[in-house]
Structure formats: structure tokens, C-alpha cells
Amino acid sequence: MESFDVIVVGAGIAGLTAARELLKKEPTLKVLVLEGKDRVGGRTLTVDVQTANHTTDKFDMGGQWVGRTQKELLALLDELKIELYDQYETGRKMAQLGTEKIRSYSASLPVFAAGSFTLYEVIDFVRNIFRMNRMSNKINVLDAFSWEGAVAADEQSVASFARSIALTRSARDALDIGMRAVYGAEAKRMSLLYHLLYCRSGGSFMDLVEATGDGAQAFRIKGGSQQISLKLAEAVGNERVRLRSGVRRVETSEGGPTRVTLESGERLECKRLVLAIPPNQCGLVEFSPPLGYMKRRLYDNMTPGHLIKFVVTYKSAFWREDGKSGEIISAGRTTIPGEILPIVCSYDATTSNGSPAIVGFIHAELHDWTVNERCNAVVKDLVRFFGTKALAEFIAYEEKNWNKEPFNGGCPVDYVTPGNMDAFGSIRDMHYGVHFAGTETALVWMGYMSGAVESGKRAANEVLHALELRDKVDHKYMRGSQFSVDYHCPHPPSDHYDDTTSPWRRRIFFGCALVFGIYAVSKKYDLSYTARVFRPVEKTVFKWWTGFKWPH
């Protein structure tokens, strides 16, 4: 059985950093990593499409939106040599929120478009979304049950609260497309904390959301995103990364040796596992000893977002010309029962090289349908749109079914479905010799790259703390982990009994009281019933207003 000192299990972003920090502190170690499929890059796949003038240029098909307050990413990106440029955003962006109608507006968000949107929107456009963040800006990422509203927030859905607080339809639209785009699932099968989480994550909702200022769609990368973890894999070793080795079973135990069993029935041995893969695909592995009660439940109860991506190249940005920025938000439905409108939401696609194009999310109702089906759908949606200049111009369309990918289930993020959360606690808990890593897992911008790469540099500072290797540990990314000098245990959700003495006992003591006064100077003095209760408040008020005693 061939032994290491360390295997990482998923050649994504989180995979790759995590062995690439691994052998930049102690080079000397013995280092493997497994990928499932047949490359590296995990979440993120840059393809080949036909473009203007019968040549070719990439497009990102998975994550490829860079934040500037994603400071992990931005400073791999940089020791990389990797350049960004500037996601398009001038000129009138399309909505189709709470009725029919296309309306177009220039501000960053609907919420800002008041020339657009009735006041009546706006006012609940805004109120929602001050709302939503004053909530989140109450959550600890390391230990969300700490503020007092969690447990009724983990009890409901996304969808639920929207409901309860929105008075108009767009502003549930608006919020619903952003479930969608965001974490490519349905607002209705979200815990309320978790996206409370997850916003709080990445600073607010708007955050979010924006291409704009500190918004997460503010940059992408020349050459496409699958070139991070191409060159991690070369810091790496391309020798010491092996394709096509799916794990099947894990066995480990405290203080022995970790045993991997791959799909092809070859057995590792190492001192340290690293899981560096979705959620979802944990909960495939089978481990010996099992994992524990929550961790279990987590991964029974972290579902995968089901994203369709696509882009369709063209002539020419016609878009542009027409004084529009490309950007789309549609709630896709009808006044027709039933009817379904594919984009959720585009952006322009324009590439580095002037390679014009628009990049969008296709609803997951659509899963089922065929590629040309799905294809025919877009581009008719986009002459809704942006007129017949989207059909006139088309040069081609490509699409990645996430759903579909192998060792992923879906894409962009694993969420959790209400009541769950107490579980998510546990997410970055070690299970004796495996450590977990992946974009879920971290602390700061979860769901996205930057997260995957200090959840990487997190795991592979717990592998060498657990090696004895403490003088190489930089404690900065020990934080959440179980080995932090601070850490602790989060606070389950709590519903004991309050033993301390009920406020009613004194309320219901002087109301009698008040009654019973009002019901003594009423018989002393003769009064009428409707006299009796309002002839001791018209006296008080009286002396409050003019300083003097009611007359007699």
C-alpha cells in the first residue's frame, strides 16, 4: 500500500491551495492529490466558443466573478501573475420584477430606480433590504445561535420571511432572482439564517448581488478561472496530482493512519486527509468509524444549487451601441398559468479580447429540457429584451448543466435547508485524521473562490499543527478551526424553560389595583359606569395640562 504524508481529496481551488501552502511551508513532506474527474478546477471550467470573425475565445462556464473586498483571491491572483479587467456595467440595465412589463433603469440595483419603479417599490425595495442586513449584521460566522433570533430564523425559509415583510410583488421577485443567481436554488428551500449567514459572509446582501463598489461581480480574469487551479497544479506538481481517482471509503482512527479506498478499488495510506470537496459529496463517502450525528446530518441536509449557465456569442456588442449595459433581472413569469421564462438574470461577456458576448443563469425548471430546446428559449428571451439584433447577430450558444457534473451535483454552493443549521455548525469539524476544507467551509466570502482559498490555507495550517510542524502554523487562518487557541464549542439553539418570574404576576397586581381605585371614587361619589372610568383620567390630565386641581 502506498503511504503519504498527507493526501488532499479535490484538485479545485480549496484542494489545490491547501497542497500548495502544504509544500511551501515544509517542501519535504509527501504530498498527493485525488480529483475525481478527468481535470482540476472543480466549480470553475473555462471553454472554447466560436466567436466574431470565425475565431475562438474562452468563457468561464462556472465561477468567475472577482469581488475587490475578496482579499484571499485577489492576493492569489497576484502571485500567480493572473490580471483582471472590469465587468461592463455602463448604460440602462433591463428588469422584468412584479408585472409583465420590461422596465429599464440606470441605477446599480433596482432598489436605487426610482424613475423606474413606483415610490410605493422603491420605499419596499429598500426597507426590505435594510432589514434583511440589520439582521445579518447581528450573526457571528463561528457561532450563529448566539443572537437571539436565530432559532425563528433557522424555522423559516427565504421565502417565508420575504412573504411575511414585502408589501409588493417585485420586491418578492427581486429577492427570488437573487436566491437564484446567487446560490441557484429556490428562496422557498432556504433557511433564513444560512442566507443571513452567508450575507453576513461576504459583508451585506447588496454585496452580494453588485457589480458595482464592493459587489461581487466587479472584476473577471483574463484568460477565464480554470487557470487558477491549472497553475496551483503546476506549483503543486502535475506529478503528484492524479485525475480520474474518485474516493470511495475513508477509514481513520485517533492517532493511527488514515486509509483511502478509491473508486477503482486502490488503497492509500497517509497521516493526514484533507476533503477538499462539496458538502453534498462527503455525504457520498463512507466512513469508518461513521461520522458523527451532526456532521451526518449536515451533509444529509446540504443541498447543491442547481445553476445552467450560459453564453451566446455575437457579431457585434449591439447592446452597447443601444446605450444598454447588458444586464438583465427576470422573474420570468406570465400572466400565463404555468409559463416559464428561462433567464434569470445576464450580464455583457464581452471578453479581454473584445469578443462580444452576454453571460447568464437559466431557471432550474428548465433542467430537463434539451440543449437547442434550452437554446431556442434563451435567445428568444433575449429579443424580448434586447430586440431582434439578438437573434440578427447570433453566432453561438454554450451551456453548462452543472446538475449534471460529476463529483460536484450542482453549482455554485451547497446551501441548507431550514431546521438544519444547528448541524452547519460542525462544518469544519476534523473526524480524527480528516480535515475539511472547500468554499462552504469558510469564513469570510463562503460560496465563492476567495472563500475556497482560505479554507485551503485553513486546513493545510490544522494538517501541519497536527504533524507537530507548529513553528510553520500561521495562526491568522486557524480561526474557526478546533485547533485555534480560542476556539469554542458554538451554542446549540436553545428552547429550555425561563424560571425566572413572569412580569404578568405584576401587571395583573396593579391593574386590579387601578380597577379597583376607579371603582371606589365612582361609588363614593355617585358616578355613572362611563363616568367612573374616564372622570379619574379627565382629572389627571387636566392638572398635567394646566397645573390646577379639577374643579369640585
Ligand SMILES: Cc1cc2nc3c(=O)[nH]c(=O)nc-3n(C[C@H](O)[C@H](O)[C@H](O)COP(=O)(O)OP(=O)(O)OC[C@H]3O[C@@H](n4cnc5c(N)ncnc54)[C@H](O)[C@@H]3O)c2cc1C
Second form
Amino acid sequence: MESFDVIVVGAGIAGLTAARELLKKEPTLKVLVLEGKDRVGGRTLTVDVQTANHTTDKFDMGGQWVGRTQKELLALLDELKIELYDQYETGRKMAQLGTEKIRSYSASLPVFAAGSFTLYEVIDFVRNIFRMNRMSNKINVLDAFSWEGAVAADEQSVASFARSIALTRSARDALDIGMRAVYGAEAKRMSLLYHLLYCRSGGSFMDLVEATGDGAQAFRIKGGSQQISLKLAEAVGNERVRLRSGVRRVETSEGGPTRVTLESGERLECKRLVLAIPPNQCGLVEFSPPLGYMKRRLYDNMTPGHLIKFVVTYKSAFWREDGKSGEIISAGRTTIPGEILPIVCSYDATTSNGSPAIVGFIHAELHDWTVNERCNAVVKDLVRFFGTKALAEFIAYEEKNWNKEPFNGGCPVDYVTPGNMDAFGSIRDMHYGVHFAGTETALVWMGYMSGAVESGKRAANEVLHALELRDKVDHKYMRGSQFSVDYHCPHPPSDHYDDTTSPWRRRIFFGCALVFGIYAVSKKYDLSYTARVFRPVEKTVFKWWTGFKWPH
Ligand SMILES: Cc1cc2nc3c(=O)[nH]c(=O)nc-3n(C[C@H](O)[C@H](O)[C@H](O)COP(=O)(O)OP(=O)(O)OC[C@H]3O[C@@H](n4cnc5c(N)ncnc54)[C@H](O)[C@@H]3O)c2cc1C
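Since we've got the form predicted on its own here, give me the form predicted in complex with the named molecule too.
What follows is the whole complex; the chain from before opens it.
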């Protein structure tokens, strides 16, 4: 059986970062990366699409945007000499929210768009965002249940929360679209606590959805994001990366070697194993000894989002000439029950070479349609927003249905269903000789490429620690690790009986309030029967207060 110091499973950004970090710190380590697909990059994929003048250009069908607060990713891009360019943002944006009507606005989000939306709607947007931010600011990403509102937040979905606070259909639609665009998920399926933690990890809800300021959609990568993994694989050494090597079984033990069995039946051995794969894929791996209860429950209840991403290339960026930015957000609902229009959101995707295009996401309900049907529906929907030029200037349509992608199960990120956030606390926990990386395990910008980089570095430093190479450990990246010096076990959900608060306190308070209420009413309406009952009390209080006898 072939033997290695470290085997990393998954040649996405997290796995390749972990392998590179290990080799950078200790070049003598024998490291192998195993990847199930026939390519590196995982949830990043850059493809050639036909563009104007019979040429092709590179477009991202997976991870694409970079935000200015995504420090880990920005540092890596700098190291790999990969350049960025601004997301085009000038012009009016279009929204279909709360009604079939399309409304345009020029603020960064409809939240600030008084004029196109009624004042009532704008107040509702602002109120909801403010409330969500206030809640997410209270969350400690390392310990969600240390917040006193955590139990209640985990018991409800984002949709039930939205129903309880949003006063208008437009505000509910806006939140639904946000959920679909950020997680590829329906708000009714996600734990509110997970959503708040995710917002906290990226900064705020606005940071997740905005293309301006600290928003996650501020920049794009020249030449596409898959370059990151291609360059990382080159740095690791392509001979150390084995493609078409899906791992199906892991045997591990305390202090002993860890063995992996590939789909082909081949077995390999290592001192430490890093699983840099999405949680839903961890759930498909057979572990011996089995995973602990919390981790098992986590993998059973972390569901991948569902995104179909599309790119439409055009002869010209006609929307720019018409004063539009190319940005659409749409609930896709009409007055016909059951009808759904495809586009959830879109952006200008004109490349750094100037090839005009629109990129966007398609509603998951269109999953079972054929590519042709989706293409027709998308172009028709673009005509609804941009006019007939969206058809006349059409060149090509390309899409990626991530739910059909092997070794991913869905995209862009796995999320936690209501009632399971206690299990989420175990996401970074080791299982004997196995370490867990991947963007879902990150603390900052979890779910994004930046989170993937951070998680890879954390796992690599854990491995160095476990291999007794402690002088090589960078403690900055050990935050959240069980090996970290300030590690503490996250609080469990605190729905315990609180015996320190006596129920009598409440009973006495309400009893007094009731008696006082009856007294006040009997005085006001001169009720002789109750007045008689209170008279001795009145006399006693009068005497005690004034020192005189009750006047007859
Ligand atoms: C459509 C879409 C849009 C996105 N947009 C953005 C964006 O704009 N900005 C942003 O920052 N992020 C975005 N993301 C998310 C971003 O792409 C991911 O956060 C990041 O790429 C995750 O990297 P990772 O290494 O953690 O996981 P992955 O990229 O999923 O890598 C895991 C690897 O493990 C492999 N694997 C899985 N199971 C096994 C197994 N059993 N054996 C062997 N190999 C296995 C997989 O094939 C995969 O290559 C988007 C993602 C998608 C899909």
C-alpha cells in the first residue's frame, strides 16, 4: 500500500491551499492530493463561450466575484499574480418585487430607492435589513449559542422570520431573492441562526448582496477564477494531484495511520488526512470508526444549495447604451398561479477584453427543463427587462447546472436546516487522524472562495501541529481549531430550566397588578361592593401614611 505523510482529498481552492501551505512550510513532506473529478477547481469553473466577431472569451460558471474585505483571497491572488477588474455598476437597475411590474432604481439596492418604490415599501426594506443586521452583529461565529436569542433563531426558518417582520410582499420577495442568489436556497428551508452567522462571517447581509463598498460582488478575476486552482496545483506540483480519484472510505484510529479507499478499490495510507470537500460529500464517505453523533447529524442536515448559472453573450452591451447597469433582481412570480419566470438575478458580465455579456442565476424550479427550454425562457425574460435588443443582439447561451455536478451535489454552498445549528458547532472537529477543511468550515467569508483559502490554511496548520512540527505552525490560522490555545467547546443550546428565577416573583407581580387594577376601576366607577372590600386597606394605609384616623 502506498504511504504518504499527508493526503488531501479535494482539489478545490481549500484542498490545494492546504497542500501548498504544507509544502511551503515543510518541503520534505510527502503530500498527495486526491480529486474525484477530471479537473481541479471544484466549485470554480472557467469556460470558453462564443463572443462577438466569431471569437471566444473566458467566463466563470462557478465562483466569480471578489470583495474588498476578502483579505485571504486578495492576498492569494496577489501571490499568484492574478489581476482583478471592477464589476460594472453604472446605470439603472431593474427589479420585479411584490408585483408583476418592473421597477428601476439607481441606488445600490432597492432598499434605498424611494421614488420607484412606495415609501411604505422602502421603510419596510430598511427596517428588515436593520433588524437582521442588529441580530447578526450579536453572533459569535465560533460559538453561535452564546447569543441568548440563538435557540429561538435556530427553531425558525428565514422565511418564517420574514413573515413575522415584513409588512409588504416586496420586502419578503427581496429577502427570498437574496437567499436564492447567496445560497441557492429557499428561505423556508434554512435555519435563521445559520443565515445570521453567515451574514456575520461576511460582515453583514448587505455585504453579501452588494456590488459596492464592502460587498462581495465588487471585483471580477481577469481570465476567470479557475486559474486560482490551476496555479495552486502547479505550485503543489501537478504530479502530486491525482484526478479521477474519488474517496469512498476512510479508516482511521488514535495514533495509528489513516487509510483511504478510492472508488477504484485502490487503498492508500497516510499519517494525517485532510478532507477538503463539501459537508454533503463528507456525508457520503464511509468512516471507520463511525463519526460522532453531532458530526453525523450535521452532514445529514447540511444541504447543498441549488444554482443554475447562465451566461448570455451579446454583439454589444446595449443595456449600457440604454443607461442600464445590467443588474436585475426578480421574484419571477406572475399573476398566473404556479407560473415562474427563470431569472433570479443578473449582472453585467462583460469581460476585461470587452466581450459583452450578461451573467445570472436561474430559479431552481426550472431544474428539469431541457437546456434549450431554459435558454429560450432566459432570453425571453431578458427581453422583459431590457427590451427586444436582448433577442436581436443574442450570440450564445451557456449554463451550468451545479446539482448535476459529480462530487458537489449542489452549489454555491451547503446550508443548515432549522434545528440543527448545535451540530454545526462540530464542523471543524477532527475525527482521529482526519482534519476537515472547505469553505463551509471557515470563520470569515464562509461559503466564499476567501473562506476556502482560510480553511485550507487552518487545516494545514492543524496537520503541522499533529505531526509535531510545532515551530512551523502559524497560530494566526489556528482560530477555531481544536488545537488552538484559546479553543473552547461551543456552548450547547441553552434551553435549560432557569431555577434562579422563582415563578413566585412573576405571580406576586401579576397578583398585585390585578388587585390594583380592580381597586382603580372600583374607585373610578364608584362600585360600592368592591369599595367595601378595599375600605379596611384604605383606612390602614391612610393612617400609616398621614398619622390621622380615617375621616368619617
Ligand atoms: C455558481 C456559483 C457561484 C459562486 N459565486 C461565488 C462568488 O462570486 N464569489 C465567491 O467567493 N464564491 C462563490 N462561489 C463559491 C465558491 O466557488 C466556493 O466557496 C469555493 O470554490 C469552495 O472551495 P472549496 O475548496 O471549499 O470546495 P470545492 O470547490 O467544492 O472543492 C472540493 C473538491 O473536492 C472534490 N471532492 C468532493 N468529494 C470528493 C471525494 N469523495 N473524493 C475526492 N474528491 C472529492 C470535488 O470534486 C471538488 O473538486 C460560487 C459557487 C458557485 C457554484
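Positions refer to the first chain, counted from 1. Heads up, when I say rigid core I mean the largest set of C-alphas that superpose within 1.5 Å between the two forms. In this text the structure is predicted, and so the values were computed from the model without any measurement.
Discussion item. So, superposing on the core, is the move of G511 at the CA at least 2 angstroms between these two forms?
Written reply: The answer is yes; the displacement is at least 2 Å.
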